[in-house]
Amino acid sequence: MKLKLEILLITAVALLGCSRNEVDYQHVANGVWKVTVGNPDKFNLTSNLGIIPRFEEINEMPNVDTLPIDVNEIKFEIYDGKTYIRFPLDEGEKLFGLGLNFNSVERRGSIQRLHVDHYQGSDNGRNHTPVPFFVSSKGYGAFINAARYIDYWAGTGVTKNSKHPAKAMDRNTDRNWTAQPYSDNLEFLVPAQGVEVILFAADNMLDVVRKFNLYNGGGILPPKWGLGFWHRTPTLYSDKDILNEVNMFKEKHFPLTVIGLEPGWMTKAYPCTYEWDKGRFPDPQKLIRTLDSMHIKTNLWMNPGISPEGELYSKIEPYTGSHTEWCGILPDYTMSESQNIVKDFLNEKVVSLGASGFKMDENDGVDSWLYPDVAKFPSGTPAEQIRQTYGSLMQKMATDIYRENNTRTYGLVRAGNAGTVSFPFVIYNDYYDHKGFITALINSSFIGTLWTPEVRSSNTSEEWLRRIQTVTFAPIAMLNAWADGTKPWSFEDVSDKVRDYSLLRMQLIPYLYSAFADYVFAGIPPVRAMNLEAGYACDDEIESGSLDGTNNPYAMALRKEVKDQFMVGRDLLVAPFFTGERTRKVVLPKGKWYDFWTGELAGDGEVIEVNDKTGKGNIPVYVRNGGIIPMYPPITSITGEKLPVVIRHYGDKSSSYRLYDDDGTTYDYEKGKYTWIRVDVTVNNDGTKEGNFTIPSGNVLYSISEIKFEF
């Protein structure tokens, strides 16, 4: 289907000398339309990322042939060299996505400028992944594919010719007067004379998000070691310090799969040489091989600025921008020359020695550190577009190194945007608000990115435990001791509990790995918002604001959101406690839910209250009725040897599960070298349970030695 709409641009007639603007709608896949307006920039958020949409998987989803809104109600206008976009909003319609926000989940009522930057405490559009994609509760979404600073007004602008006009009220006499009259539109302003917009429609919001993810190449599958437990060491640690640290983990029986080296591994940092410091690391290859023999991978910190004192400087200088970051020159990664020079250098100095990946820092902001928008780059790409894609392009460069070696990597990065769903990097930052961590974890699931709430320092053992409990269920379970040298056992009174949670993380790897396989092949976020969960009825509520001459003089509405619980994989619901809390409410979607720790019924589609009088009890985790959780035995490392998998089943409902298996380290799964194992649990009339599993004919088990059932 190809539909062309022509929209009269009244205001553009005099200014642009044209009377009509063509908008091209092209149906590209099941429930996916590509819309071209005017003359879009050739360089956009995805144009240089080498993304291949997974149309086959999209077309296998339930068929949708129309949008749930009238396309004639979507307005496009080019005026003053910019593109104006307006989507209609129904009363009660909810909006999600539009960047990695840390304070709120629903976007209706917000105004932001989407701008890659270090998050500094305010949901104003400046964040690490300001992805211009939204999903509506009506069952559709839109991706504004422009590498520009995009402004949006989500249900705030009130037009005089609205089909659903707000009622004018007299503030002097009407107690219902509000400073925010009803708005029936979502508006975007793109500073370009045209734009590409991708529209997605599905039966529910999760399937809209899935289509967005699959359109951008599908999710990623980390190596199995990446789903273990990470520890980052202090900045100036030497090889001896690192080995001492590793030995302490082993002596205390704490799991460890990745050790992170901070800036001190280099001869110079801030700006960087990407060369080993021979004083602290006289034989880096020997260190990496020693760690590898202990089944521990090595992840190395880096940032974009290239030091004038390094070998790379003269090679890359012709392909760098006019401005520096901390006196380091910045490669123009939109150019293949820059990509190849840095790739070859990192491959020679780092990857060929066995390093497993990177932590890519400071490719997000802050403005006073990074290049200004007046900077020029040799490709001719405007600095604004470079800013919006720099982290994405660095992710591609690093990913390509490992892909060319057929070795999976998993790392950390400070910036990304649309299209990075298929790159094996997780967003992190220096913001350290625990509740904000959870809200960001929730919001990441709407925009095709992963976020991890790492653990750094804590003021009390209670806080330390609460943070450890949270990262147990995050995309990366990591303790970052770069600044203060904390260890998992730093608080002795909770040391045993912390060990138990780090071991639990290792046990959950089969479950997490299967969830990530669903991310790759089906676009399902492995960690996701409750709003994407079927049967979740307790969405955001709006309550009237009380008139207060000082604190709320315009009687603005107050929003109540459930933003402190999330889903992990198909069957787990996680609801963290925060420091100082002794009770909390948990919203259970429709159906029965069971306590992960005890197996007892917790509730049935209701709001429950959970108590913890000590402040150091278990994190509340629940499993849906019929939930199946495959687990390893408690292990401290991923050795590559086959391991047994124990199947847990919760509740009184018979169910099936798909357990994923492959070699855990290479990209051979893209060539079909993987196995989906069907696991079935039958609950008999007398309450007894029977389990069995089926391996498709001709398939093999790559990493599983046996499958057992635990009832």
Given for the second form:
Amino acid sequence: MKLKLEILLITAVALLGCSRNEVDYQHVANGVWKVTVGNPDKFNLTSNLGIIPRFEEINEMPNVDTLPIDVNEIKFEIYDGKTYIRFPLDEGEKLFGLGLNFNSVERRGSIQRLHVDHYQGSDNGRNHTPVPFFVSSKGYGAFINAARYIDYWAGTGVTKNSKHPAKAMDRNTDRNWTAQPYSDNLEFLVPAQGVEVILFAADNMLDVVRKFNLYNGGGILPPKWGLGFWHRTPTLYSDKDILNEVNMFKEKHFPLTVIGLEPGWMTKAYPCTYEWDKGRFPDPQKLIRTLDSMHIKTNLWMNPGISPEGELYSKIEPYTGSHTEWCGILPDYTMSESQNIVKDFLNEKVVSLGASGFKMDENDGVDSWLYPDVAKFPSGTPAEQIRQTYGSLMQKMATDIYRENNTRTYGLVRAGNAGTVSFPFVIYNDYYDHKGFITALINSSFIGTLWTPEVRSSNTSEEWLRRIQTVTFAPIAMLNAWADGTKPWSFEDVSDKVRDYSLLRMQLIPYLYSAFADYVFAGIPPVRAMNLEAGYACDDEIESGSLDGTNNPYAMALRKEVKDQFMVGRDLLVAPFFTGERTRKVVLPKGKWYDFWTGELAGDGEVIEVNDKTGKGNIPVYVRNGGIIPMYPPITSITGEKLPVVIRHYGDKSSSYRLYDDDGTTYDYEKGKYTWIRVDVTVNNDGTKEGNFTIPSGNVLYSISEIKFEF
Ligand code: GAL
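For comparison with the form predicted alone, kindly provide the form predicted together with beta-D-galactopyranose.
Below: every chain and molecule of the assembly, starting with the one above.
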């Protein structure tokens, strides 16, 4: 039953029980309602992040004034010092989101306690970004904005007064008896005497996710170099080792845009000084400048604990918590004093020297080495709330350094939460399951997070190639050789192929950059779950906005969750092979799909089987009919010089595309300094193709020297 907003408001009043359970619905934007229940904590997941919701963009989306569920069926109740929330579930309704899970995509049937932690192999709620936001296949979602360990039961609890009661059965005699009877409840328990919940409604799941992202400040636009190829060096490398390494990349003609320095750049680590080790790095500024002259950016590892042996210690000590991490004191980043002290220190010691960003490690957990929940922090913020937001607040601190210099950064972080969609950091971890990495990539798209399935080491050249292939299509394409010094060319028999993939990554930058422009301006995740695909249709051959599983062959073909293929940008579908696999199924949504490598028709709304007898063939990638892929030449660095772009068009359908261009490094795009180039390809009756591009009058090309069509 659909309800108009007016009815929603009246219902809210009718729902008022005793005053403690007071529920206030506030319409804040097109299809967005803020619900306040009881007395929510003043400190929540987003309160200290300086987020500015992007209401203008939300209001420009198709108008929605109803929730697709009966609002009377949403329940809030405060008892036992906690807030209970219930959402109704329909038969067949699917739920997504609720944290960065690695084993599964659909959440219905799961029970979790959302808790920031290093992922330890089971989808139990403890992960790097346990974002309390779900999106339902009915076309709505909810964000529970509480920095608490939130419990949820997604379609497991069965209530005796259910409108859709499960039938009691006799296990002795009935073979259909099940240990999990049907549940129509999605239930949450928030350990706080009230809560703020934001409800989002839209015509399709992607638009719900977009609204969630825009509400939290919108996505991010990395600097262009961030979309190139990254390589992290072994922990104790010196400046000489690093220069040798980057020279090898040049000699071997492997692309490299970012070099990552691990803990050994500092005098002390675990806990950290954030000061250069003068033995290994006698002249860090010279090193960074030399690397810059080779068009290679420098990214520096750090973790939160501050060493008693560094200069920062005495400055930050008054603003640190009672407990330590590896004997390092921990800044209370909820305090502006901490933010400013560490920000100024990092600015002075590394950013002013030219370092391009950070890898902020170990702000996630695990319990045995992190502060316990009895720890106290000088702001008075409970340790539980600190734990849920530590990574988010470090991201804010680091982003601010670069923002204040009008320079974009792009980095890595091990923890975040809701609200970090507006910070340019990508999550990674120590878990190294290739399949799990892809499932996390899919899940990241529901919760406003970016994830990289980084490559570290491999047992075989086949595994090496398979991992390199998938990272080519990830938010950061990175080899993290901190532990064993593996090089991209370490597996000789696939070394040429690995080079080709690294170069392909560079070629894809205009396409990826445009996808990120859609992220920052419109909240569209650049890498997405297939489940978000039906709604993202610029192509009328695809069920635009449809949530109807019967009309969506994708949903019909795979009733089970899809956790091993994903969308990148508007038009690419990537279906990785994993080590040992010689055949796999790929689900192609409705509409024709073409093989990225050959341009041949691969299928239309069907499940296809692909084979690779060698285990070392290409990664299966498909392009939708009318898909347009702008590509750079196979360059090895981003020099800042203007580059030609070649436009590929797939299929037999006329189409258009928006190619994004700006200076690639500053925040000037926020002041309107960017250009959307319109690209049109017409397919004539005889199958020939014609291409055109239009630069809006008054706009300029910032980084493109010419645009050519390759048909
Ligand atoms: C790990 C991190 C690795 C590496 C290492 C250095 O925790 O996940 O990528 O940086 O620390 O000590």
